[in-house]
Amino acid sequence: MSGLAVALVGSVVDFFAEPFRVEFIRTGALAALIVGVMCGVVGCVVVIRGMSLLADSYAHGVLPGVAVAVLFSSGQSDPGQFAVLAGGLAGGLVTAAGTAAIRRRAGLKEDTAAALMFVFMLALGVVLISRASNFAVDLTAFLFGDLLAVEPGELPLTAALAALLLGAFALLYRPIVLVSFDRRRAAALGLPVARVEFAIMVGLALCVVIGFRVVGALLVLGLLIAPAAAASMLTRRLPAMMALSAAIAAISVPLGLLFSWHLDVAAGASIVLVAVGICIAVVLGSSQRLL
């Protein structure tokens, strides 16, 4: 009887350490957490505020940047993670300013004018992309990420950017948290309101430049809503928010990579479909709450 117990441990922990036993698993794994971490603090201001469509306009934003990267990279069907970032961060910025400009000038809600920016950054990728005849072979790994070809040279880098945003998060808590609570009183105290917001507003698109090479531009939103908005039905503090979003998304990770693997699915997408489960699991055993 002992024998058997022996070898149904066993065959447990073979069935969760075999994944990682493969050197390109464990790197892609690394990865995911640094931007799952990232995404489940960010997730938090952006659940709070609404800023769902907002993050989803960077998500595509994103895409014209990196078409232009693919443009001037002289030919080549791998521009490098460098120019790709930097594409990206432009697609990014531009969106994340063309969206203030348009709530500024026109005076429309933030949806409105997120939508707008929404529709005309995906225009402008697909019209690029479409002069890029080299693009369509990696347009589905910019999409939904690539997360098994992560090589180790770039997690310094992919470590080095979350932790500076996640940084100047920190520093500007007590702004984003006034902001995001209360506009009028955080005007009433002086707090440049709009810079603020603004802020938060790049600070979302940096963190969607950087996780969308990791699990891909468009399932980068899944890891900025799900673990927060789960985290949100489970405390009303932010901090204590933050760390449990953070802790649903690493916990996302190496489940999402146990489905990949043994499933042959999709990485990236293992891991946001993971994340959203929790989240729906939350939601049904919060039903008390919510009526």
Second form
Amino acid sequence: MSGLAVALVGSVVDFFAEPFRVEFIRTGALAALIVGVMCGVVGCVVVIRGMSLLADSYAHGVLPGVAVAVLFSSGQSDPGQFAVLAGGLAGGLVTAAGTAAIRRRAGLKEDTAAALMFVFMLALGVVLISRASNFAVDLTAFLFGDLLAVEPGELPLTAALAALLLGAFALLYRPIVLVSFDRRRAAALGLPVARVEFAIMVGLALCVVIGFRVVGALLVLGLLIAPAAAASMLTRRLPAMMALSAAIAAISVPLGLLFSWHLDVAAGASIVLVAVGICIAVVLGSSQRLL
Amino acid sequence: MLSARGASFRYPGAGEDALSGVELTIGVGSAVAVLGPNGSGKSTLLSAIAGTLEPRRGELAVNGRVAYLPQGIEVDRDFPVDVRDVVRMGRWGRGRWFGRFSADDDAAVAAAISALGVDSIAGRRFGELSGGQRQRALLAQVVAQDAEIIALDEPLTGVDRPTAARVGELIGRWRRDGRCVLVATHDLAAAADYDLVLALNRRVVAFGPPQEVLVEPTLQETFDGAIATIGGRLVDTSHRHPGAA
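Having seen the form predicted alone, the form predicted together with the partner chain:
The complete assembly is shown below, putting the previous chain first.
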């Protein structure tokens, strides 16, 4: 091999490897990988059930929960990872319960109920934040994530929660598929439909809460929807769709970080842009399903 | 196997009962045609037997597992399940929400697919099928449940003649096996082939053998006077397509 070829190969390797020689990039990449795989799988349930707007409302519902966590952490500059997660989860669950209650009591359609809770929780979050003088958590980081600020110590909790959530979805796979396929048949087969649907809503809220720390409350929706939408166009069966969706989300992480490093742009947004880009490429290029 | 004593049913949020004062007893090995115009309570009764609607008053006793075929299905074209998956769902309701399928489960699914002749489309996405093909897949799901009581809500909607014949054979086999079969239908001629006929019009108008129920006065009361005699046969005109001859 000539010296020129060696130098060329070295440059290419450097291009791909350089960002990942930095520890905070490696930590962020690992966090995004965990969140990406989790969102890739859970996003398939969101897509097949047509819950995209609901997922978006949960993402915004996290805001007042985080703000309350900050308000109750008076005197601390940083409310801590657990308090933020607990507050965010509470906000997501209130959004889920509120959406279900509005639907049931007012008889409104799901998208209308979800949009009502969405704007209510967002407005409530902004009001609470405006009252919190010690709100040290950067609102921009909340909305768009701060991937490169993820501490190595945060990874075990993120991984444990993601594993717990994916385990619960694996355990409830058949009930989830059946209620998504046809609620009447699910009920006739003895399935507690309302409980399964509540479990799905709690799982989605938990997914959003785990994900928003890494890619932000606005962009977590991108990782939930884009890989799953792309996978749905390439596969015929749900297990294959989940595996492909998780793979698309996973590959979006290193590619997004490469763009982010070399173009000096936001990391979380770059990952989501790659995932959406893959989805658009599939839309343009797919004529038939592979699996 | 199945009995009702003064049972009334009302959907959540509704102002009045969809079906009231139901009194009936159905034993093993009986095939029952459930007749009535649209909104008469046929689907209400079958869904109550399937356990998805509790009586508001009275009692409904169901002794045995129920396989229920509701009317129609709204599934997105892209919903990622194939026909085999849909048939397998029939086995999930037997306490198999978790864990692996047994050899018996796999055999029941294969037999159900074969019984409805959906072998050739078993790998096709359910949402991409025609209405008749979907109905065959859903009927196969019912067969896979291997239940003691089978409740079919207008099972022949959209199916071709060979499939209708297969369904007729299945009903005959279920009856011989000692199962209880209830079929909601508008077809008065077909109802004559059942052991019993239940005529509904938001209440039980008549219940008994076909020769007792399929008589003009009872049918006129059941179908609100929309029964005509065409070619010497009684025909329900309330359910005929506006453009039909």
